[in-house]
Amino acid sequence: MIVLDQENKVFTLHTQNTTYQMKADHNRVLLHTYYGPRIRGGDLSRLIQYADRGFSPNPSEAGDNRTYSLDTLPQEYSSCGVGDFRLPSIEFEPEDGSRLADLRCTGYELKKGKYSLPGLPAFFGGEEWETLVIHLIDSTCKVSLKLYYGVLERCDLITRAVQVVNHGSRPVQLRRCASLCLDFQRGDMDFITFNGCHAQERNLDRAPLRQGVQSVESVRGTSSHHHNPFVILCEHGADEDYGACYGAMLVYSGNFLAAAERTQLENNRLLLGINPYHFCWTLAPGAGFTAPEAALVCSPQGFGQMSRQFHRAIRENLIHDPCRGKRRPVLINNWEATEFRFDADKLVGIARAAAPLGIELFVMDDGWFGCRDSDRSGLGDWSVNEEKLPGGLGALVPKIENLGMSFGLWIEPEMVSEDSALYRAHPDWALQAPNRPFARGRSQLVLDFSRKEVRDHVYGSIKQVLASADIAYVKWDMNRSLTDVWSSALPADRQGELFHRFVLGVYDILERMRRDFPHILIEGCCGGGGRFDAGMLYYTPQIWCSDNTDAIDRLAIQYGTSFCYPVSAMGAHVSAVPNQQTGRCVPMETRGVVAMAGTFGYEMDLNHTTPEEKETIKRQVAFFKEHYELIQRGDYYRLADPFRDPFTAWEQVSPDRREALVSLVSHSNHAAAPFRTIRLKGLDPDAQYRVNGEEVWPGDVLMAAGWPMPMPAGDYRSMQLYLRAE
């Protein structure tokens, strides 16, 4: 619900838990006055403390007055050079070469239902949300924006957007625009990134705010593995369960930067957007850029509520699902089990060792198109090779759809290999600056998806493909960074827009797919996890978690994961043991729970296994599909955590508290281990759950006194206990 009181000029925005508040002050300064637990409102600018400080210099319009300074006031959108030292939002450049903004409101929109965001992907719905724009302006520049909040009242998610327009006659350079700035009237907080590496993505890493600017980032070309856009401000002691704590999320997938600056009186400020390397776009006159959606969750009661809330957010007002309304089917891969040396006899063999269990689509991943036997080669060349599929996918299709199973591929549409017809063709289609040596990565260099021809090309390719036979599924993958970011099509001065026209070049192309085929699951990969943010996830409702596939890894990825992004969009299979990444073999029992946590699938030779592990992976898939709805769509509530505990626990509980599941895997077993119970979480306190169909227990002992904890013999062991209510 957003409330405006148009005497005082002041905009509060209610969600169902928390409020929202800013106010355009006597000097047309659009001042943050609070955000936090919902309380009934008023004017909140009271809260402002004014005083003289040194070295904070005041605006023309306060005259003698010390007090009044942007260098100290709590501000919506802040400004650069005229005041205020702390983080720009925005920094733009005229022809004087001047790099001011002084930005001041002049008038605002309410409007019900949801804005959009054309070329960018962005939170939909209906009446449900509301929608309030806010004008600024720097008139001496001539550049105005507007600020774009969406209100999701039963999530408790607030949208940010931004939208800058030249309206001057001479073209102005934008060299950064963030999504999303908030300023804090305290100080005593941490900041929660999650942080990693290819095959370690999304640790989470906690420490207290300092005096200065703490940041993480991407200049990767992609939101990579090593730094997520999705970062938490909290109050020093809050936990799944207490205290207060703000989550802001990017819906973008290139460069970020998300930077936290504690100040001189000792307040905070979030700044998160495209991050400004390498980027600096032109304004013609008249012309506008409309920066990525951010997305906000306040919770007041620790980190579980939030988590909870961003996803059914995501679940429902982000993601684009074909699977809507009903089960996405359980997958097997055959790259583990085969990488590139396969045929289409051993693919067949794969699925008729797979349909018997349970197994309902069978995915081939890379080395079917071009002469690509090899990473080195192949890229680019979008057809089938039929010396490994004799007749094509006409021919393989059907023989996989005979097993009752359907079919699915693997495609890398961003990345061109030297050793290709395409690069033969058309080098200067690959990102590489004149007269330099270039990098490689992988093997493979990288199309520049800011050009339209090269993406018709490409996507004209894989469209013949997906054409020719019955496709239900397709896994896009990205297997390395950008670099040499040169475009030949591009002027000198504009090539500092070319790392976010790249990102649209992308966004294009899947809305291109989304439309065409609209059955497709498309499952998003960038070498695992070095793509998983929000702004891939409309387009892709599930992305490869990792490339590590290491069950016990995996617990510290997954919980990592969690906090942001729902299970329904998590990548997740069992594969073979000992595994490829560690070398560490984990009973089959404890793979399953593990990949249980995400969309559920098989990466191996199902021919290789043991009578007994057939079974228990026929058990596996049965029980998951029995209890898909509780996994994928219930609450999730982190029990316990992998970095400090000796066992991980999550618990998935439905939304009438009548089911939940708990699982839990233990880490390596120690003797004399100590007696331990674990709580539960959810459930309704005046219930009656029975236990895997067995003892009965309380609701309000489950979650006050706990469950006692069997001793696992041998390591790596897990369980899991169904719950449901009498």
Ligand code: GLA
Second form
Amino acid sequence: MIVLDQENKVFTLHTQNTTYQMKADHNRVLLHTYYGPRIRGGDLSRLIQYADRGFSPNPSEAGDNRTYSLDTLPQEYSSCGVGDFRLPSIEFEPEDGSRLADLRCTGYELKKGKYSLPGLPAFFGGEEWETLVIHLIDSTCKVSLKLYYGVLERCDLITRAVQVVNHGSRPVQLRRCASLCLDFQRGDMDFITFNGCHAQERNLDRAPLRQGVQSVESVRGTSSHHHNPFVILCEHGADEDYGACYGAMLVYSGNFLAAAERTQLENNRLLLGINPYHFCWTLAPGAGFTAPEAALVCSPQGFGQMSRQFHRAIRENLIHDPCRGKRRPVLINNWEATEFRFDADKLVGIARAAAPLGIELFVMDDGWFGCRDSDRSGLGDWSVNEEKLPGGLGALVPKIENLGMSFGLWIEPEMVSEDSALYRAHPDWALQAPNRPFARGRSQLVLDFSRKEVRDHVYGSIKQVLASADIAYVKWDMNRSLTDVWSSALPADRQGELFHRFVLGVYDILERMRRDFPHILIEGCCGGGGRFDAGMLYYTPQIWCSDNTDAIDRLAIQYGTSFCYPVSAMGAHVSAVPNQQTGRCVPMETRGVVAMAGTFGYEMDLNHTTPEEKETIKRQVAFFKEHYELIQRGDYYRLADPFRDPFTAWEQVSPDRREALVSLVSHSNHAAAPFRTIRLKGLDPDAQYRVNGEEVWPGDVLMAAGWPMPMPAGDYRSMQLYLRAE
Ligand code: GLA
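Could the form predicted in complex with the ligand be given as well, to go with the form predicted on its own?
Let's see the whole complex now, leading with the same chain.
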């Protein structure tokens, strides 16, 4: 609910459990007055303290009043160069070279429903949303801003976006435009970020904020394996169930900056948006720029509640899921089984072994097109290699379908190999600067997706393939970071637009594909989880979580990912042992339990498994299908921390609390280990739950006292408890 106090210019956004407030003060400066647990309202600018602080200047309207300074007031969207020395939200430069932005409020609009952003992914939904738009202007430069706020009460979700328009008669260079600025009138907070590298994504890092700026960012052109555009600020003591925490997510797949600043007054500012690195957007007279959407969830009761609210909102109001209301298929992918060494018989052989086990979708990974016999050639030539697959997809797909399975394939549209017909015909279509050697990544180059003719060509050839057979699924991959970011299609003074234009180009093709093939389930991928962000999730309902398929490493990766993203978004497969990335041998049962904390599938040649393993797989697949709703759409609780505890455990609870599934994986067994109980969460305290069809336990006992947990002896053992209320 959005409440306007017109007289005092106070804007209050209420969600189910939280309240967010701002106020345009007597100088029309938009102040941030509150964000936290839900309160009745009122004008919370009374919390703001005014005092003269040395070296904190006073705007001209303040006259002789030295207690009024932009530098000390909590700002809703910080200005630049006019008295607030903390992180600026916006920077622009008119022709006179001044980089000053003094933002004052000129009005607002209130609308039913959710705003949308042209060309950009954003949360969607109907009348349950409300939108507030606040108008700001820098009247000297005649640059106006619209701050958008979307409120989805039931999920405690507040979305934000910013549109900038140049109303002047001369061009202005926009150099920074954050999607979100959030000032806290407190400083005793921790900053939590999700970091790593290829094959080790989204490991959680938590540290108290120190004075100054701490930040994570990407300058790689993608959101990156290295830092995720999702961060948390929380009270020092916050944990899964206690303490206020604030999650902030950017709905964007390119360079980003998430910066937290602890200031001279020991309060904090959080800034999230497109990275100002190599960003400069020319606003011609009358032209505008839209910054990507950011989304906030505040949980007064710890991380668990924050995650569940993000999961719900992402599942229901961000992802365009062709399988909405249905079950997504259990898949088998041939990559780890064959890499590039396959032909039609080999693929059909893998599918033939999978079908009787209940696996429903066969995914042909990299290597099916052009001269793609290794990762050094072929990218860009999206036509079937008939030497490997005689008769093309027209011959292969029916063979898979005859086994009762549907068919999916791998593509990597943004890339080109030098050894390809496409590169030979259009070398200038790859990103590279004149007279300068360029860098290769995985021996390949990046196509200039800012150019429409490049996108049209690539999409045209992919569309032909997708239309040529019955394709149910596409894995959209992207296997290198951007370098040599220069486009022959842009003038020198607009090269700073290229990183963002590249991302807009990717979104354009994803949108076309979604429109032309609405039934195709797209799985995002970027060397695993290098572009695991809410921007991609808008188009690709699931994203391959990591190239690391080792079940034990995956515990930490999936744990970190779960802080923001739902189980149904995390691509996870059972692969062969010894694991290709770590050499570790984890029992088949445990590999299944871990993959079931994601979308669930297999990535191995099942012809090389024992009859016992096949039986295990059959059971796993049947169990997953039977409990699909609970696993994929249940409320998710983290019960143990893979970084701290000798085991990892998580739980899904059905919304009506009649069913729950607890999964446990032990990763560090010792002799004479202490006895352990595990306390469950989210159950109905008054219900009696039958556990694995055997003993009955009361909900309150399981939550308050716990369940005695036998640690099975042996390496990397696991167990699952299925609870059903009697
Ligand atoms: C990336 C993906 C893998 C696989 C290969 C194919 O590394 O993350 O899953 O598709 O590319 O080349």
